[in-house]
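First, one chain by itself: the form predicted alone, in structure tokens.
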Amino acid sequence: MATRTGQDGLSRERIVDAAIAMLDEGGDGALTFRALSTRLKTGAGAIYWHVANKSELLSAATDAILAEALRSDEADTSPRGQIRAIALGLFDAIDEHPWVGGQLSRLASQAGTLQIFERIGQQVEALGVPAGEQFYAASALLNYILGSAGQNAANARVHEPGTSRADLLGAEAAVWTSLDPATFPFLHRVARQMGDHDDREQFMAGIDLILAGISAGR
């Protein structure tokens, strides 16, 4: 399909990836059409000749995120393996782009959310797991690939300027040595895990976990 392109060079692709650009950089709030518009050195009007509305723009933009995040090099072809792709290439996007996260947890219709479900749901039925539980086995990756994603880049976005994340970390850490240990042993236990765990190498622990349980309950 041929891009449709302005008569002053403007095309979907140019705007889709300006769009991309200012919600990496300010969020939801900093895209309006305006700012586009200064961005891309153009008026409003041939914007809207490519993009009917700021809810279009936004399902364009993280589509586009989408499709390179489900691009899957895994060259473990296994069922197992490309569900462990889907959820690694999802957390690493919306790590890099967190506004995709809030995109995708608004409308559990929206396009992208379908394509997602769809993958994952496809190789659940490859993982051998009977029809009338394949819903729910999809559904708890789904659910855990956005909530934990999207939580993990939350937290990304709350650091104080000049805090890095191992002091973030070691502060919580901090926070959890010093409670009652009879009350909260625990805590107290992991505490050192806490504070110096890997991000990705946690999420994927719990996709190890569930895709665990999905065989067993086989």
Given for the second form:
Number of protein chains: 2
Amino acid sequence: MATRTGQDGLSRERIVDAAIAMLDEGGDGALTFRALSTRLKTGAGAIYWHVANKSELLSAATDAILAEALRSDEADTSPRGQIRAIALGLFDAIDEHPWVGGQLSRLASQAGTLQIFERIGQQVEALGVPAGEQFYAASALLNYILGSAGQNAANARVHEPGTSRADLLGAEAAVWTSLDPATFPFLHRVARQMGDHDDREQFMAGIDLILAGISAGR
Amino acid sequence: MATRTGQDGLSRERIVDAAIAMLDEGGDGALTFRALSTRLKTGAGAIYWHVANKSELLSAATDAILAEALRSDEADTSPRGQIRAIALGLFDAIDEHPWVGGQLSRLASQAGTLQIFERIGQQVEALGVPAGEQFYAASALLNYILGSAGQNAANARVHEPGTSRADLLGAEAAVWTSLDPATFPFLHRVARQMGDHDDREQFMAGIDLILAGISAGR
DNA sequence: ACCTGAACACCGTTCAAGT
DNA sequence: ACCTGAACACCGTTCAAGT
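Mind pulling up the form predicted in complex with the DNA next to the form predicted alone we just looked at?
The next block holds the full complex; its first chain is the one shown before.
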């Protein structure tokens, strides 16, 4: 019964894995069907036998990363702890695969986004938020997460793939400092904080702010 | 002194205006240099004399819409009222030009994004948030806005440009209802609310949630 | 200084032809 | 059933040549 399903022979899984590897290595622009088929030592059109088109391939790659990220075994089982764990899991996954952030923020109601929304919604319910307010509360958390994801991806895109986080923030802080203090007083004032803040901590502070707002409403 | 600067003769402004019109009419994919040069009755390469490349053109188009959107003359001068006015102005602008949402969510620290951040930051300061927390508070608001912008743009992208908001939400609600209730209890439960909720109200509810969280912290 | 338009180096996708 | 690879219909961008 051992039909060929190993090293050789194309498969959807092999294609998705290769796509993820290429996206990780070279970012958004690195994934082309030509480069992909070269890497897989096959013809350009062969991929279309297993995958409908590039858009579906990107969705599959994104969903694969998300499925991994959402497989949390968080010790803290309180709804608040669960929500924080979901958010952190996503942040770390996007930090490791910045292209996922871009994908997420431009894909509405794709499988992956719906999964995230469901997970958050369940915990919002567990939090004791009244039925009529759960939809808004969960949406706020989701949109905040997706916005942060998009910015994270955008930051990774402008700098070359290897840039360290410190250099990245430093460069941004330098831009802010160079702005006219009269028209940009706020950016000028917080430029220092921008230079050496912790992205992850900042991200979680936003989650906590929304959670506080949800609690304050009752 | 009347050198030719009217109907004929290309200019950066005419190019940006034409680009905005094309993006409004056909969405993200409709803007190509070929179609643009046809519309402007000029050669493909002529545009490059006034604009560095497509990316710069998109930024200029986005910034033009944002500048308009941020020119608010809100009566309510309280910091909270100002923040709400900024958010609403952006929501309406993106609702009218969905491609701006996509642009915003994939452009970090472009001129437009910085302007928004500055405006929000100033009001966060006026709100009386301690200096050390202003950066996080303003970031949370910004990321939420950008996330909502991206989802808005994504929703517009999947359906054809003419689709009414009711049809759009109805289609989405139908998808949620069709999901397995065992694995997607939350989505199933809120599908009805999804079907007939008010996007604008939902968006502002998120802003209010974050503002409540900011106040609750003190 | 500004514009033309052919040419270059790419894309995603299709499809007859092979095995 | 699965794969090949040439071909098609596009892109953004460049650049010699024009005015």
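Positions refer to the first chain, counted from 1. What we label the rigid core is the largest C-alpha set whose atoms superpose within 1.5 Å from one form to the other. What you see is a predicted model, and the numbers here were worked out from it, not measured in a lab.
Asks: After fitting the rigid core, is the C-alpha of residue 47 off by 2 Å or more between the two forms?
Replies: Yes, the C-alpha moves 2 Å or more.
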